[in-house]
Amino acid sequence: MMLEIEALQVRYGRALILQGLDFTVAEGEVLALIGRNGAGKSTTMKSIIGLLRPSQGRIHFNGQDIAGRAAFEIARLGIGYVPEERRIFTDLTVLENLEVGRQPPRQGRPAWTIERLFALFPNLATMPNRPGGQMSGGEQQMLAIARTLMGNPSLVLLDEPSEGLSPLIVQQMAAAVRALKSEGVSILLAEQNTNFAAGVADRAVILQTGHIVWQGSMAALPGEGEAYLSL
């Protein structure tokens, strides 16, 4: 397994936000965390990447215990994080944003170059010198993912990648996620859009108020898991 989460708990002050999560992400797999706002999806991702410190539980990445480590240390191990807010550098151009994310190639992993990323996101290829602040929301999302890939991660955390985007851009984003999977990149995807998740994910975990209420294959979601999404 690429990522193993066991009995994960996270608190904000006295409030228990994540209540003992258990799930795994296999190498080359896309796992969707599905749930409404406040379900705990973003908190889960921030705990994995080191922006929040778990109060209890294990987070193992490629066999290493990373729970409680600093975010920069976790990133160097090969986990990339694309936050919901994107957080690109608005004063820097597309090329400059990509250079910020550059890390050396990792043995046994695909090495991402600017040329390969422009092939993955053709929209970016048309605007290499455009400042990030002059891009649409969909273009900024593509840039945020491309910048993360410049770090050559083996696992990518994508937080709400389809939120607020046009249907055409959502289709392009789904195609990019499937392309990453074909390259062997593992992806943990936080989503409210079940249609988007169904088009890219192998398995799903449904969160409600910080705990897992269902997990299984995407093929089983319309039957077994759908009842939990309507609650």
Given for the second form:
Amino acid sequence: MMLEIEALQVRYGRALILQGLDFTVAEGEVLALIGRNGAGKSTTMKSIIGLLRPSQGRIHFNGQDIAGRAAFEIARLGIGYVPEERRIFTDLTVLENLEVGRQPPRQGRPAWTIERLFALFPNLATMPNRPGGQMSGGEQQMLAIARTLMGNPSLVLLDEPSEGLSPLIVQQMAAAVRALKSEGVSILLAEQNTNFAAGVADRAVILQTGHIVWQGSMAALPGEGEAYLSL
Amino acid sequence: MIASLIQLLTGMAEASSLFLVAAGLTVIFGVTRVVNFAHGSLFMLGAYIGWSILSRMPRDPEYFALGVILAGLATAAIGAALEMTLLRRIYRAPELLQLLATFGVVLMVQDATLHLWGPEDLTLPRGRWLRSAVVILGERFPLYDLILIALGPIVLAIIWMIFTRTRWGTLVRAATQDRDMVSALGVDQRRLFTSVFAMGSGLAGMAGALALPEASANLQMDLTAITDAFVVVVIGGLGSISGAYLAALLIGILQAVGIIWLPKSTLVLVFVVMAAVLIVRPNGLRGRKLTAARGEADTIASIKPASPSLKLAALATLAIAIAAPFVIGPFALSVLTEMAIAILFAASLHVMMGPGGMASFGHAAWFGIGAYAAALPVKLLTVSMPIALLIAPIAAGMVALAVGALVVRLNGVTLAMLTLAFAQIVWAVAFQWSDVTGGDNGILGVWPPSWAGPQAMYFLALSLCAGGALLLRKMLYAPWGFALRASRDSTQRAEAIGLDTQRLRLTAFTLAGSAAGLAGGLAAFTKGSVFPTTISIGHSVDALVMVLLGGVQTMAGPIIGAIVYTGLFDALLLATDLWRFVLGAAIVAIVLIVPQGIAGLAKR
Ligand SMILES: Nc1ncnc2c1ncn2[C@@H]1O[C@H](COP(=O)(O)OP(=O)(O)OP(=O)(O)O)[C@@H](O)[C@H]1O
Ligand SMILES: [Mg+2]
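Compare with the form predicted on its own: the form predicted together with its partner chain:
What follows is the whole complex; the chain from before opens it.
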């Protein structure tokens, strides 16, 4: 298993937000983390990348325990994080944003280059020197993903990539996720949009107020997933 | 005309020096969001280290350049060490604690410098090239000043290139905006911060060494440099390098030209210009609104009423205070009087900082204005003590009202720096306007009338101070106090329910200033004299340490803090001549270990 999470608990102050999660992500797999607003999807991702410190539980990545390590160390091990709010550096141009994400290539994997990323997201290619603050939401989302890929991650945490985007851009995002998967990149995808998840994910985990209430193959989800979400 | 051209050039040379110091400060602030008070100390260390290097080398220009660079590298290393040992631990602390902790470093560096290099000013023997001049429009203008003039824009260009053309610079700019994201992308932000700190410190150190040919290395240059740098950085806009250059030009030229028009009031001119700029552009010439969401209110939380046991303790303390003079000797009595005054001083700052949420770093200004306002009428007009003690709070309150009207709109660190700058200006006025204030010699013989002996003065101080503190407390629990705290916690919400937040803040500011003024007036009579040192940064910091030592969360905090601090400080003065070092280390330790203060500690 590439990512193994056991009994993960996270608190904000006194509030116990994640109340013991167990799930895994296999090499090359796309796992959808599905849940309503406030279910704890983003909290899960932040604790994996090291921006939040878990209060209990284990997080293993390629056999190494990474729980509680500094974010930059976790990122260098090969986990990429695309936050929900995108967090583009608005003063920096597209190329400069990409530069911040750049890390050395990893063995046995083709490195991401600016050219390859511009091929994946042709919109970005038309605005290499535009400041991040002057881009549309969809463009920022593309840039956020591209910036993370510059680190050549083997696992990408993708937090609600379809949120607030027009259907056309959502389709582009889905295509990009599939392209990543075909490159062998594993993806942990947080989503409320089950349609989007259904189009790209292999398996799903349904999260409700910090608990996992269902997990299984994506194919088994339809109907059941909606039922959980509408609870 | 020619005179003014030369003045202009002098101003531009001055601007370059100002810029070098301010650039380092603003770069460090931009990334780490820490206002490093010790930046002036790095400047001073640069000068001393530079002197040690340059005075051992041949006096040729190339050796001079080498020496300046070496001094810069040495201070960069010191800065990196400082970042790794102290600053790294306080990045998430409230601004005021950061300022305070780094001021602790200022004190430690002062004593260390004194012991390493001695008390004398150190001047550099100047090589011939340093004494040469060029003739501009028939006037001789120092060659070295021309070099300085060129150096400002050159350094600006180099910094700009580094920030826009290198990976390091790109990372730094990204971290300025969102450190956590930079870290999640695999960048070790700790090392990034250390390197930024080293760079800023190196710039300060180089500026210190560059100042040697025209001034000496001395023990006062740290505070002068940091005050100037604060002014430049605030005018330019926190975090903006080009803004710092513009502001340095503005201030440098203003000072050089102002000396002709208003020889004794260049500092006042600077303050007026600063206030004017901030009224038009509250974030400085090229600054932007800071998005840092770390409000003071997070940590400096609610004011809780005293518990019954605390009230009992307060009554007991008061009883002891009333009985004490009949038992103790004259020295102990003078310490007690000092404590009573310190309590009022600290309690007044507490109103501003705690419930008011306004970080003041220049509280000694009000104390000093009160002291001079009481002493001057006595000396010049032979006014009686009661009237003088009435004038003191009124005068301080009026000045506080005028200054407050300009500054209460500003927040956090800008306000702290402005109050500090204002206090420095009051200090300079007291220091320079010697015809009236006696300058450094102060005003002597401000004795109380014969009916008021030490004991009577003690009771007067005790009753005024206890009364003042009680009054402040009463106001804080009255509707006004609640409204004030509401506007501290959320300006928007307070305004939504119809509170005039600016007015509330201004009232608190004025009240605090006036109470501190009364404390100052009392101090003048109990000491019999007033000196400019009552307005020094050190004295402002005394008040801050008292409040923070006691804890900001309770009304008891400043009182406990004032008693403990005054006692410890007097003991420290008697015990060691390294008192600055010990005090500085103690301040750093308080911030690191008990940021919530003694009263906060007792609550746990
Ligand atoms: N900084 C914070 N402090 C306190 N509580 C927080 C904080 N951030 C999130 N929470 C709480 O943690 C819970 C989980 O939040 P999280 O952001 O992980 O949800 P989510 O599943 O990502 O929701 P969404 O779909 O809205 O993004 C929520 O109840 C939220 O209120
Ligand atoms: Mg979320």
